[in-house]
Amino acid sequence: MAADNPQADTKSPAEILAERLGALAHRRFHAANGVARVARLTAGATQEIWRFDLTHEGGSDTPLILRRTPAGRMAAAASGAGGGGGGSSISLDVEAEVLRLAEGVHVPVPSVKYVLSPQDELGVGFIMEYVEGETLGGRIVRDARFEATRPKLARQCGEILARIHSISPGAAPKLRHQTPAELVAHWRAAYDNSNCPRPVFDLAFAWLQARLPPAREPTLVHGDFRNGNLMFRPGEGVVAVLDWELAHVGDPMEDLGWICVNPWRFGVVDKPVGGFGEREDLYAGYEAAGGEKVDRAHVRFWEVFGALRWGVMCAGMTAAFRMGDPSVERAVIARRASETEVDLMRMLAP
C-alpha cells in the first residue's frame, strides 16, 4: 500500500480522519459536498471529541460534533473515568440510542445525526449536533455572565431529571440494571482492591450498608448528571445534557444525590446543587415536572454514596500513577481522596 501511495505514511491522524469524514459526508448527508475545519476539542475524558463543519454548495456550513472511541478503535467503550453506573461505560452506539430517547421526552441534548458503521472506517461513535454554550463548572458558579441565571438552575435541573426518569427502562433494553446494594458492593470491591485502608471510607461503607434504601420502581438513570456535564447559556440556563456514557437502569434518586456532591460545587460549598443552587429548588422542580415525591433521607444516602464513590475513584488513581501513567492529572486527582475524607466526616457527623 505504501508503494502505491507514498504520501499515505506522511498523513497525520487528523488528516486521515478529515478525509474519511469527507467521504462520509458525500455518502450520508444530503446536499453536503465535504467537510472543513476539522479540529479535536479538549473536552471528553474517555472519548475523542471532534468538531467539524459540513459544507454545502453556496457556502452555508453546518457545525457538527463527532464523538468516537480513542483513535477510532473498533471496540465498545472501556471503563469510564467519570464513575457512576457501576464504573463501566456503555458503548457509543448505545449512548446514541439513549440520547435519542432523551430527546424524545424533551430533555435538552445534542441531536444525533448519524451512528458510525464499519464501512466509514472511523471506529465506534456517532455524529451529533453542535451546541454552543459553556461547560466549565468554575465559570458557571462564578462568572458574572451567569449571575442572573444561577438562581433558576437548580429547579431547571430537577425538571430535566424528572423527564430523564420518565423514560421507560424497557425502551433501553441494552442498559445494565443496578440496585443500590449492587452499586455499594461494586465500589466496596474497588476500594478493597486498592490495598490502601482508609478508616473514613470503612465508616462510610458501613453507614451505607446499614441504610440501603428499599426496592423501588427503577428508571433510566443518567449516572453522571452534574455541573461539568451540563452546558449552559446566560439567560437560558441548561441547553444540553452531555456525557451519557454511564447511563443505567436503577434508583432515580441516585441522580439527585450525585449533582449535590461537594466536588461538583467548584468551591462554592454553600450552594449544594452544583455550586449554584439549593436542594429544595432541585426537589421542587423535580416534583413539579412529574418526578416522584422526594424523600430527603433517601437522597442523602445517594449523596454519601456519591462522595464515597468519588473518593474511591480518586484513591484508585494512585495505583494508575505508580503502574505506568505518571501524569500530573493522575497525581492531582489521587490526592483529592483526602478531600473526600473530610467531606464524608462532615456528612456523617451526628
Second form
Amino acid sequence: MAADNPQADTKSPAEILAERLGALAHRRFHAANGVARVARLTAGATQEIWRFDLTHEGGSDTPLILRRTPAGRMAAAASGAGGGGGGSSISLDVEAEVLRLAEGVHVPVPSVKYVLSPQDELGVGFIMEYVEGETLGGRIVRDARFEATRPKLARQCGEILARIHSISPGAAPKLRHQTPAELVAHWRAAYDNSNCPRPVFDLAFAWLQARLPPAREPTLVHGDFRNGNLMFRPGEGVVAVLDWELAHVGDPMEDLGWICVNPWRFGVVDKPVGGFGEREDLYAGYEAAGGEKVDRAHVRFWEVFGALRWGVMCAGMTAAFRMGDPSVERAVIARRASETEVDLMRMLAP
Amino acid sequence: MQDEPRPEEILAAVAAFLKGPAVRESGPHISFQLRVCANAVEIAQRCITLGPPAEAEELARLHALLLTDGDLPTLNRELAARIRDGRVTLETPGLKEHLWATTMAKLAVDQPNYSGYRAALAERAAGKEA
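Right, the form predicted alone is done; let's see the coordinates for the form predicted together with its partner chain.
All chains and molecules follow, beginning with the one already shown.
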C-alpha cells in the first residue's frame, strides 16, 4: 500500500480511491459533481476493477467502471514481461488505446471515457462505460434464456473478429509483433522451464513445428477471444468483447483457433465454437464481414497451439505453487495440465 | 505395517466433510475455496489408489518402447527427447497406444469429470466395438 497516500493512514484504500475519483470527476467530467457507490469488483495480482456512479447536478447518475494498476504495483507488472502473444499482458493505458481502435471499427466494446493521468494519483488505467450482460461461459452454453440466441453467436463472433482484424497494426505501435515460429519457441521454452517431461506436449510441439504457417502480413490479434471473455445478452448475442490485455500483432487465425479450444466449450464438446456454435458459422461470419478466406488447416494449427499454450500455463502453476503462492487453488489448476493432454491426443492421434 | 484406516479412506472422509457440513456452514467465498479443497483432497485420494498400478504399467510400456532401463522420470525425459528430435513419431509402433494409456490414467486421477476425458472414454469405447 506504499503507493497510496502515506499521510492518510486512518483512511482505507477504498476511501482514498473514492476521494481521488471524486476530484477527478470534478476536473474531467462535464457537469459531474462527484462519485457515489464506489465498490471493488475484482482483485487481481496487479489489476483492480471498481464500479462507481458518476453523480450530476439534478440527480441523474451514470454507472462507470474503473480499471487500474495502482502505482506501487507497476514495477511488479512490468517485471512479469515477455510480450503480447507470448502470454504477458499489455499495460492498461495501451489497452485503452486498443479499445478505442476497436470501437472505431464497430467492435462491441465498453466505451473508454477517460484515461488516467499522473495528476489523478490513481495509478495507470482508464474509466469505461458499465455494460450489463452475462459473461459466465457455463451459463451461455446451458441457460435456457440463451437457447434462442445461441445458434447465431458463432457467426457473430466471426463478424466481430473480421472487424478486429481490419485494424491496421500501424495504428497500435506499442503492441508487440510475434511470428508463429516465435510464439511456438516462447511456449516451448516455458515448457522446458517447468522441468517436468510430458511426452504429449513434445508431440504437439513437433506437430506445430512441422506446420508453421507461412509468413504473412500481420494484423491486430485480440489474443484471448473466447467464451468467458465475451459479454452476452439474450436476443442480442455479443454485446461486449472484454479482456484485451493479451492483444498483440500477429496471425489473425490465432483468434479463430483459440475460441474453439475445448476448455472454453464449458463441457459442450460437440459445439466447437465456445460450446455454443459451429465452425462453419464462425468462418462464414468472418468471410462475410470482410475477413480473408479461412483455411481450415491453418485454424487447426492455432487450435492445437491454443490447447498447448493453455496446458503449459497450467503446468507452470506447479512452480508458482512451490515458490510463491502455495494456495490450494494453484495446486488444483496445475493438475488441470493433463486436461490439455487429452485434448491434444484427441486432435493429433484420434 | 501402518494401522488402519488407510490414507485413502481418511482422505475420502475429509473430502465428504468439506463438501457437506463445511460448505453448508460457510459464506460464498469460503464455500468456493472449500470445494476447491475437497477437489484437491480427492485428487490426492485417487493418486493413492490409482497411481501405483498405473505407474507400474507406464514403466513397463516405456521399457518396451525405448528398450532402455531407468525410472519413470528418466524414461519420460528420454521419450520426450526422442519425440522432439523426431526419432520417435506417431508412426513408431506402440507410441500412440502408450500416450493414450498414460494420458487416460492421468485424467482418471486428475479430472475424471473433464468433458474432453468423458468424450475420449466414449470415443475409445466406440472404437473398440467397431
